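What follows is one chain in structure tokens, specifically the form predicted on its own.
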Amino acid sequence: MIRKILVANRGEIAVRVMRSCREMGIQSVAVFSEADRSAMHVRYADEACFIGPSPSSESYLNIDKIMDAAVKSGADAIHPGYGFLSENAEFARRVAEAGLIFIGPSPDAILAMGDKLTARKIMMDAGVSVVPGTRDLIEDEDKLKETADSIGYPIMIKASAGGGGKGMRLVREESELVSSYRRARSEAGSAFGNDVVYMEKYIESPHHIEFQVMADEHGNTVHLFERECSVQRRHQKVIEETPSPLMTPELRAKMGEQAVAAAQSVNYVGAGTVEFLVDNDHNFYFLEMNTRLQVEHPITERVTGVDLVKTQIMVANGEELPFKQEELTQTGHAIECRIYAEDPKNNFMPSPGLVKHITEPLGLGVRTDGYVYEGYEIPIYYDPMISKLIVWAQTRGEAIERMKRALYEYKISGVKNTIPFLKRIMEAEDFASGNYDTHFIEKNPEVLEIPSDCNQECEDMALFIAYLDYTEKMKKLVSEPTEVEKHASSPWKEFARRKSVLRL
């Protein structure tokens, strides 16, 4: 049985992990670099290791220091979150190696999803649908117009070890081919030590929809259905909402059959998420695989009443997947929107500091799932995202209007940060209408255009002011004692009126 979890994470994530341990009855131990000594996650966990530096490199990248912390701590499993070392099939044979089981599929798993080319060639063995291009690896320059001439332009140029838009090259025409080619390859090659490359079919204005997955070592499989993905910025997931938009019962149906037959082609167990690129005429077709939990997770919990991360434990234990396909439904409609430490109107420069205010949503449906408090300082080393924002109603124009609702509830001051952004996206007529698909930002430029909000700017202001006198009350308190604490003699009396000072 797992008793204690070492969670190899850090953030949101690592919070989010810990929490369903804690109503488990699972202990959880938490890694930290020096950056994240007052880490929310540090504080939360029942335990905490010290792994390293800063730089993620020396410290949540190294499976040495990692394996040396679960052991030490007597850890009986791993969860490795998402990033970091999640779909590294290396680590994956390292903890079973060390005889602590990986909450996680296997290194086999990792391995044949990891890499786009060998997952393409494993699918269409499935008989999954895969967007038309490329069985191989294209090494040779030569054949290359006579490659995209047989798939037909526009064509996209992808990294076979690639992620978050790296790698990737979109070709409209013949003379931007070997460009592209060599870029890419330069590109993947810098990226993730591995420079082979692919070819498949551009598909115009796609839908970007992923389907959640879970299977146990028992031999069941079964989806949690789908998550809209499509609200994207440079390819990473800005805004994502369950269900889709897009869908009918007809299609999902479809889609869940060929997750579950992707998942089964590599004997999956665990969580993880099948994803798809979708065309106005509800053509799907195969994108990659997710070896691991997602970002988005908690929208497909909410519209499920499903905790994903209780039951990757579960599963990991051996235990048999406590739901069948039939017994799963989807209730009300979900949306989950990113909250990025990042300058909107600074081309989304990342905007490390200390966090002088926050005032998280609260009422009715609202879910937040972050990591940083007032007096946090966010550090450069890592993703800058503060928080999940996540809001559920019982139908999809409700939840809209309620996550406009949360955002306008949500400051946070010392730090520039996304909500902004976030808030005229929910305003835009596309989304409102769910009539948008991957180019929505570049189809409604006026969503990155920031106005001035001078009530907006009156509250940061009168936040700070206040954040400044708080500041100031505090030094005198502690300075500058009272006529009555003057004469206090006993050290029982000074300890209480210093603890009186921090409840302030």
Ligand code: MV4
Second form
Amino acid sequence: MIRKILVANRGEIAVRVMRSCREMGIQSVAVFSEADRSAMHVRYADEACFIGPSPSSESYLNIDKIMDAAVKSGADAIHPGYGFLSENAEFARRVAEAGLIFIGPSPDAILAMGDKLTARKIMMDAGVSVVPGTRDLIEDEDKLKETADSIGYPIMIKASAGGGGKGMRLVREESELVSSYRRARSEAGSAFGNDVVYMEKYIESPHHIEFQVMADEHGNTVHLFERECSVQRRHQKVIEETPSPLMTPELRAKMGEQAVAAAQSVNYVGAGTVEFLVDNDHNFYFLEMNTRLQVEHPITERVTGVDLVKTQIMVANGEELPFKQEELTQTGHAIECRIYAEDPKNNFMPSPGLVKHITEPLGLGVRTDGYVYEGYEIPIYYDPMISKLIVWAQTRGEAIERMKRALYEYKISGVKNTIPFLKRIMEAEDFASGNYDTHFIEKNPEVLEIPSDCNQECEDMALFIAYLDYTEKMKKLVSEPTEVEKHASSPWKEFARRKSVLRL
Ligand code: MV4
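Coords for the form predicted in complex with this ligand, given the form predicted on its own:
What follows is the whole complex; the chain from before opens it.
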């Protein structure tokens, strides 16, 4: 029986996991680094353990420190969240060896899916459709040309230890082949300590569509439909939605069946995500499987009504899945916008610092998963994602209008953020029509043109003037205290005059 869970993570996902723990009557334990002393997940948890210096390599990525915190706090399970140690097979093994429950799949499943070439082979043998290409690694340059010719240009050379866009190389013609191959291997070797590469046909303008899967220890595996994740910038997702505008009931049935087969082929237990590339002719290909809860899980929760974290915990506790495939349905439409503390007017430069003001949107069909509060200082050490805004409505069109409304209500000052960029995407015709693929941002460069925010400029100027006024008053206070008293008698008159100056 799980009674206490250590959450080996920080930020919004740590809070998200603890919320389900609270609803289930399970105690939560936070871990925190030096930079996270005043972080929300520490305040929310029932207990908190300090685990070391701010850099994640010395805290959130340090297996020994997290195991120590788990044992000391008497936790009986560990939830890894996403990122950090969530897809680290060694960590999953250490948790089990300590007699604790890892809320996630087995170390073997993590290892198999972590190696992209191994995953590809397993999928081929399980009858899952993979991108046309090689079955084995490309060991030398002898058969390089032959292999590329048999696949047909353009091709992609991918690092087996890569994934998520890391260690990939596009080769458009034979003249680039040998140099690209050499560079791919040497880059993979230095980045991952593993220079195994393989070759795939390049799919020109694909959609990135993923399926949520969930499996228990009793042989039950289901899928919870798709998420359309094609709106990406530099391999970072920006917006996700479900259902996918491209999907048909036939395609969904075929892809869902293969997603379940993919999970079963590695005896998967827990929540996982099977990623596919889909072309406009509805051909689909397995890309990789993520063996963790994903950032974008809330849109699936909203259309299916399933609490995915609660289900993860139940499954980790040895219980049977509380639903069968036939009982799962999609209702309405959900969209998620990821909000980053980055400056969209300055090449998405990270913008850490003090959050002077935050007002989050509320109202019908709106959910925010965040962790930032007024007066909180966003540290420089971690991922700049600060919040996820999730809306639901009965139709896709209404969901877009609701997202626009919620983005209008969202106010964050002190740190630059991507809300203006998200507003631009919501206004784009290709987004409204649902006619977009993974090249959406390149094809719609106007979404990167951020209008100057008049309100923000006025706010900044008002703060500046208030500061000047304060220093002036302080000077007078020191030199001639009676003058200050005279001024202080009508401060509002003064302010009104300044406001009218601002309007010019
Ligand atoms: C591809 C591809 C086209 N053809 N593989 C990027 C992330 C990683 N998971 C795999 N990626 C891609 N693999 C073949 N054979 C195009 C991409 C790709 C992409 C995929 C999903 C979402 C956004 C993307 C942006 C650029 C390239």
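Positions refer to the first chain, counted from 1. Not measured: the values here are computed from a predicted model. Note that the rigid core is defined as the largest set of C-alphas that superpose within 1.5 Å between two forms.
K.L.:
Rigid core fitted, then: does N283 show a CA shift of 2 angstroms or greater between these two forms?
P.N.:
No, because once the rigid core is superposed, the C-alpha of N283 moves less than 2 Å between these two forms.
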